[in-house]
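Just the one chain here, laid out as structure tokens, in the form predicted alone.
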Amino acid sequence: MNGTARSGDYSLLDLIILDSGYIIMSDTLTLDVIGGRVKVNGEHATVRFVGVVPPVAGPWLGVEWDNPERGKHDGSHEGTVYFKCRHPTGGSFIRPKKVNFGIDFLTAVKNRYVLEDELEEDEKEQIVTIGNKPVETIGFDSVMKQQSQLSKLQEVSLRNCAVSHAGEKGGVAEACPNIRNVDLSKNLLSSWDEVIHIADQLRHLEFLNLSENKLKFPSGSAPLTGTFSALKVLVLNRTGITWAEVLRCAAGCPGLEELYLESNEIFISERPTDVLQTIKLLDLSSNQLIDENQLFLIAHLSRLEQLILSDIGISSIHFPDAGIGCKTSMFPSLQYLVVNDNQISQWSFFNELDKLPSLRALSCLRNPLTKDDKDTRTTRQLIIAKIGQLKTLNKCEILPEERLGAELDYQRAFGNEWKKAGGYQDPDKNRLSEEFLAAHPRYQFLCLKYGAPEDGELKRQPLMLKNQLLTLKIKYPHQLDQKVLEKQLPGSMTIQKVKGLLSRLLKVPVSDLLLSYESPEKPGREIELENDLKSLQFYSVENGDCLLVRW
């Protein structure tokens, strides 16, 4: 092994630095690379411990790794914790000399774009006149031609490159100045110090992605201010970050335009203020703790434009200050939806969608609702006649030939409930209900885009909404004895039939019995079925409701 030791960045360890630029450690340890980064046979771990482990001589390091599969133990020995891990096989004790800290940025750069050949052939002696006196030189050629790679570089992608720090002072600024994208991905830097050491010195930088770097933020709760004065899109997928410090680090980009924050177990804890103005697309695609509540606190971003929330557990939303048949305030810009791989499977969430004011393009990929191979097309027809402005829905253009279509055979396959809600031909006479409004916002006005619908028009509902499945809690309100019980409804079943099932069930008259339902959306507000010959889907009774039964 040829090497040299020195120390620089880590002036208080004994390290060696490797011809490839890469840093090993020494025998000699502090505790100063707690909580650093390291990568040991191409995986990544955090260093958690240093010292000694007893009865083996000689020092150790415990290291928490990135794939808990890798590990061994929890970071405990012969009944000895040494450090803590959140998997039980995440932890293992490694040798120093194993261990690899990884090189500096301008190094990584080097490494992986100059053109190493050319430069061996300008690596000769050479004569040059400084002066009047003739210098002996050794690649003098080569510096100049590496230089002016470097100088010329705008796009860098350096993913599982061991990057973990910048390096010398204003070397990257001299070296690389006019860089503008950079991919970091899947490094070793473990503070976001060193990310902005890095920044500082690319004073044109557009793109940054940090994504799987386990970066520590600096103590306190000052901004980044002016740190990323240029960044416009930054990717910070799975590092682990939080709500807090994503507005923290917000702060430093006053020109932010896309941001990336894909499986952080972000938990939106309060709404932007001063930072975040200039988004127009946010992803936070993964993140499985954000709920309807908590997207409301960035429903009012003004210039959002693009929202992924693909496989966070939504199942509902809905927008409280807009009406039947109005526009929400919220959201103002978005055109973009994309809430794929969730739990989507009541037909008002859609009817909420119609509320944005400018959305356009929806993509909702496999959700109950939606992923039933043999009804796809009964379900695209839904979605566009529920969302009046859609333009895209599942990156698929919507012809104005399909929308008339699918307008159409909606009015038709709703056509018998209007009636029995108070619909008539002439529309002075209409009187619908509450309930078919709230299940059907977007009816009274196809109606008039269209006209009212015939006797002869009117067909049964699809048979993808005749055959849905809720399931329902049934608990007693006033027989707190009765075990709670769980049961799988067809949305279609009326509520004359539903209490047949219950007389029989509880041995009850079917004359005694009283419905009600509450959804833990909206825990305390009880609605009643007043009328037998409705079905549960008219009520907007949805998956995991409860229904009240009295006598």
The other form holds:
Amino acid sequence: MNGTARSGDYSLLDLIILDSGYIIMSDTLTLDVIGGRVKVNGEHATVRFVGVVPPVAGPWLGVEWDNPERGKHDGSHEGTVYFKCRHPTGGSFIRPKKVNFGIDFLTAVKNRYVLEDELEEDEKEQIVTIGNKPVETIGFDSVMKQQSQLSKLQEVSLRNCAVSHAGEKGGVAEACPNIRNVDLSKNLLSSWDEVIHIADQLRHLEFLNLSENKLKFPSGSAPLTGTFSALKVLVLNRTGITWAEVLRCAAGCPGLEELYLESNEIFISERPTDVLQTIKLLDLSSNQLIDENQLFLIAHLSRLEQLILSDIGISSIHFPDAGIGCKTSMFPSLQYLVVNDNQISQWSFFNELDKLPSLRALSCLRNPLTKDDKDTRTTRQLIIAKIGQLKTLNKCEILPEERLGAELDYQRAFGNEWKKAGGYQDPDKNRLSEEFLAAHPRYQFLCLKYGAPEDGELKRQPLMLKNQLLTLKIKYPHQLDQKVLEKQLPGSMTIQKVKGLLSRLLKVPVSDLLLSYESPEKPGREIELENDLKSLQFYSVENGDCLLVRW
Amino acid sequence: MGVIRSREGPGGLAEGGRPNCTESTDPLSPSADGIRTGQHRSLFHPEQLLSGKEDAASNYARGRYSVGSEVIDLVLERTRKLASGSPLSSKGAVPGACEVLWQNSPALSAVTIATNHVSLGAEQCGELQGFLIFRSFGGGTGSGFTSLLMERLTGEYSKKTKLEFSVYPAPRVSTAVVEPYNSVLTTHSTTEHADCTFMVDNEAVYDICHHKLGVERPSYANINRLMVQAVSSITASLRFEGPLNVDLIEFQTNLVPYPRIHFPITTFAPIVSADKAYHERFSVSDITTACFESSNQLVKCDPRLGKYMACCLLYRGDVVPREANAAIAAMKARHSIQFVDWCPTGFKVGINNQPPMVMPGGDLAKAHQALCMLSNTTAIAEAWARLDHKFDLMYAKRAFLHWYIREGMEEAEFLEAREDLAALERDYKEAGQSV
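Form predicted alone done, so how does the form predicted together with its partner chain look?
Every component of the complex follows; first up is the chain already shown.
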């Protein structure tokens, strides 16, 4: 026999709901369970098949595990395909008795938040009422106390509590309507509709965490019902959601401020037009399919202040609407960008970031460019110099002194390149090459801010003694007949020694000599060399200067 | 002196009004300006910010004898004024604690913010419960002035608790050469006056900030913000209600087996970077396990080398008693955690439903469940041994000693202090031995 077994060929089983809220199969299995999320011995799975698997008698559930290696096969058994799995070892057949179909929301809340001794009292009560006669309600006070406690609940964490459905309609709204904050991560919710059933009853819901639930998201545009009117934060990490589904869900959240979509293999396929316009924070970490071109589609969210793009494999970014040195119109409110753990290896990345008008903080740890440990200081300085308005880098504040040092060092470091590329002291003469401008877009601005780098700063000479000698002219302003001498003196020579040298030369006693110097760069300005114990270097005497000797 | 009083509003949060926390900062450091002109200056009453003209120059002797003695009376007078305010007619003044903050660590304002989303009515304390003293071991004021102050406080307020939060000199990161001298001298003189001293060291916090929070080069601001979370957890019981609320006094009763063995280490979990918020969810048992890992400790010390004498677990946020008990039972079963023979149970648990606050724009992600663990372990003797060793190296050569002698100290005091610390090490060793 080949072909797919029809799900209708099975014996019917009933359901029993235990006091603890767990649903077990006893008599009836309906087709409804297909697609449902279940838990078997702590492992999560999706039901794909219900029925008989001959030759073994009795009902079986075919499940596809979340963990693709947990199963024994891919849904086929002895040649017959009962259901399909994505992975060759992703499926198993399990006896319904062993499967936990989950509990409803309210029961989960009660399980967690009601104190144990009160639960015991409840059980006693139930045992008593199973009998024929109605018995006086013992522990009613405690039940009321329990319920009044629940109605005070604002923050509820039901992570991994096997919640699969909303339960009785209105039950949640009656018992705990004041819940503002729900963590429903890693539960057994199977569809967005079920989430809506729960959220509908929580009018004040502001925070909802649905991470690690394999939900079936709406396929068409859902009618706006005002369910999530108060919702500010939505966490959908690891739910397998697609971008189109994100937009559909977000349509029902008019006031959404923070959206977390980590690890979903998201590919941004369209530009959000009426939705997501209020978000301030978007976390797209670990979505490896995102590339820089997709970012253009979210570039016009006008309120977006924080964008987390860690671990998406990005290596470059560009804002084509802005030329060198201009600001882009994209990401107008973006203040904090996180690009840790990516593939950034070019400095052009940071050049582009300078175009963002509101960027104040950046985190870019563990990228190929910034990974080199011995150069972390230089890397940090370069990033600071390249992005002018940055106030915080890698969570460390950039103090004004640090910025000053970084920008001056940057200027000096690329000064020679600038000159070669056509840079001049006189800005009118500048003819900088395209290449240089592209690699160093801020350089001109820095020149305007600090002045163009001087030649003296740019020369880097090897440290030989002859390079440390200053070639100085020696003039005698009062003795017109004496020739102008040229001498080479070390910068570390003290004024006293210079005087001694001159004294021997001129046959004039040391005490009569008065020294000063002038620089050809600043003609007319004479600087006295009065302190005998100081060196020429101390007075900033440089190569080509002229010593003036009087007596 | 600073006052923290809490007034319960719905859910334990403050009702309106600005917190009026009054602090007295380092009277010996001319730069209390950081606080006066800082972002959070409105938290401090100007009268309570005392500053002097000279500083203690990293010298215990100056802090305690010469310069400190000039300012101590003024400080005590202000404390008296605060502590003995008129009984309040206003609603619900809860017994508070006084805070004395020293400006050895800048960004003190960070401390006040995290502990103070409460509102205060009048400036005076209704019922003074005790003092919280924040100081460093290594500086002049932190060591010298504090020892003087503690002595005088014991004299005047003998019945009140005095809790210290001390910044212990880090093993490898040093700010002053004479740290060991200052630390040993101050430990000797304050041990008998402090009821409990929570130790924190900069290096441990630095490492946490760098490795776990993605801070490239942690500054004092980053370090203080983390420390403050621990402090906030410890004082949470004073400020908010909870199902298993543990009082400050209760902590001590459970943490301090002998009067001199009062140096618990602080551990905090979960420590998650704000950039990775909600990527991983930590259950109550996860954070409990994390607290027994040395990477979450705020002091560099290896508890596996010693034995636990007592453990206080302060859960904050959405934690139910059942989960807390289950988590602890799981830890007790782990044989890697050794307790001393004479104290088999050893765990005290408190739950406070108010989740920890984080500073906006800070490094830490907001956690809905957090745990601060205070454990008294014999392994801390290793920290003392390190300190004593450094002290011995310098003292053998009488290096830097003249700075202290000049201010009027005698060598005998050094020897006495060193002897006291040796005795402390022996006490720890004895406590760790089997009955």
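For the two forms, the rigid core is made up of the largest set of C-alpha atoms that agree within 1.5 Å on superposition. Residue numbers count along the first chain shown, from 1. A quick note: this is a predicted structure, and the numbers were derived from the prediction, not measured.
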property	result
CA of Gly313, rigid core aligned, shift of 2 Å or more between the two forms	no
